[in-house]
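Here we start with a single chain on its own, the form predicted alone, put down as structure tokens.
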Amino acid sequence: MTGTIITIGDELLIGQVINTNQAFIAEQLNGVGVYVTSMVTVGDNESDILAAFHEAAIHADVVCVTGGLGPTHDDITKTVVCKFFYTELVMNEDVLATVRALMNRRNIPWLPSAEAQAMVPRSCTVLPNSVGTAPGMMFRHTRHGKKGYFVVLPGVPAEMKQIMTEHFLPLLAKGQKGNVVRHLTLKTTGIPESLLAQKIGDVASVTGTDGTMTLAFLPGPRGTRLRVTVRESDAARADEKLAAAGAVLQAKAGAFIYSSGSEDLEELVGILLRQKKLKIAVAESCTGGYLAHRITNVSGASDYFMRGYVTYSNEAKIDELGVPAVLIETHGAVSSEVAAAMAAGARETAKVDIAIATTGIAGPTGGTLQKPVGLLYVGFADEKSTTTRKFNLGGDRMIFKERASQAALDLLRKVLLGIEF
């Protein structure tokens, strides 16, 4: 089965609200075997909404609509739904009782607009909303010669998720036997998308040629995700194909792949540090504390993260980490020598097993021909040795920080796993 997601609201079109509903609904539909082929966002305009409904009903087996179910004048979705299905709004006593109970619990005085929330299209199946006032509405229909599901949900994410997961998905899953969609996502870092594609080579070597699998490259500041999607009639067969595709990608991309699950690099590094019972400190210049921020975003990071130094100025590097002033004078603050001294100084000062350091040029100013914007040195120190690695990352200031923190974490990952870098 195929699906279309329609989100409604002027606030989405002007960028005032980030559209998180689309991503959640798409993930949930895929989980029950509905392959989402399109997403559409329209404003609070009747003709635009109707056009989107007609287009979706022509092409999709499942249409999910969110937004425009509130009590104010610009919430017109229910009215447009009635026009689309040639029906009328009627009072639903169950919904009315739910709305009254909710408002009593919250000590909100009864208003005529609240009663309007209990008005639903006569021909719909009501999907209860336990966390808000606007119910979901589902239609089983035949439009444009196509049988399908048409569900209308509130735009408030918490309300949409509750109705979607507790009511609509179970109904949908019952009719989805023999239709399976599965995904496998491998996260890579430290290699540009173009070089990764070159390493993987012929896509058919991963997906086969029967048309049931696809491979997508999804680049971002932290690396490229490889997403394999399989559509099969049997779950076991789908999982078997995904496992085979994953093995091929692992063989081709090797150490550039750091995760086949949802964990980020800082989570993986945390697992390794805890397993090896190592304590770490970080010393940062160009990343300004962002590396420590990422490491400490992981629950339980206090098991291994001991201290972070943001030594942005030369004086801070000298005073807090003991970097020799002569190194900065001779090589500059952005140099392999200073990165190594920062890492060694952080390890000694914090009295930890290992330390990692960053120094670079985030831009947009400060670059030279010899040291351009985007230049990064990462230093690493343990009880045996101190080493550094040079990167040329480019990007604007925030993208540079993302890439720089990722590069430092990836270097740490490789050290902990014994991978040559």
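Requested next: the structure of the form predicted together with another copy of the chain (the form predicted alone having been shown above).
Shown next is a single chain and nothing more.
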């Protein structure tokens, strides 16, 4: 099957917003064997939207539309969809109940515009939105005498993603047999892309040479993901090939691979802490709360995460964590000694099993020749010992925080798994 993605919104055409929905949808459609051949963006303008719909319905089996479903005057997608499918808007009681419940939960007074969110085209199948007020809407269009899918989703990424993954993709996958595209993604951290490529060496040793598999390096601030893609006529054969490729990659770069699923490092660390019944605290300087934020992003983190200290000033390090003032005077706040004292102090004060600490220079200012922007010390303390590790990370302030929190979590992972670090 072929696909076209249509994103709607003036904010895209003036370049105010980067279109991340396109890539997400493309990746998801690919995953269920839909070969996306074009992506189109138009403004909140009836004739442009209609033209895009007509063009897409001629060329694609799957047409995926996002944007313009909000409650304000510039959101016209729903009316244009009605014109395109020669139908009209009718009240949908299920959607109405959902919208009402959502607004009650948020204490928002009931408005006519909210009621309008529950109006849907008569001929569509409603795909429920559990995050916001605009439901997804699915139609079947006819292309070369065969039924295609025409789905309309809200442009708010969280809402689009929920409806896409929970409702539309399962529907699509059911209708798709005999043409399988599968991906295996291995998440690595702690090694630059170029070194990782060197470790892996000849790509054909992973993918074979029959052209059914590809290997992609996807670098990001949290590390490089390795993605193997296989296209096969048979699902079992595809899974077999992926497993073999995964084994080769594990053999070559296993020490740097922390996940072969979608989980982030904070989730993995959370699972390990819960398994081992260990309680943790963190003490942060340069990561400024970001490390605690990542750990607490995991639902249920309160089972093992007890508390965090964001000790941004020297006084805070001394008062809260008992770091000796003389240590800061002698070695500076960004030093191995202070990282160790922060971790040990946090562990003791918080009465936990394990503590990790970060101190470094996030930049853009504050760097020196001896201690440049990007320098990081991670401290680790458990009942047995206190250790530290030094890193040189680049990047702007946010990328530094991303890399620094990743380095701290990866150190924690290695300790918990008994891997040398």
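What you see is a predicted model, and the numbers here were worked out from it, not measured in a lab. Think of the rigid core as the biggest set of C-alphas that the two forms share within 1.5 Å after superposition. Positions refer to the first chain, counted from 1.
In the core-superposed comparison between the two forms, the C-alpha atom of Cys82 has shifted by at least 2 angstroms. Glu402 shows a C-alpha shift below 2 Å between the two forms [criterion: core-superposed Cα displacement of 2 Å]. Relative to the superposed core, Asn104 shifts its CA atom by 2 Å or more between the two forms.
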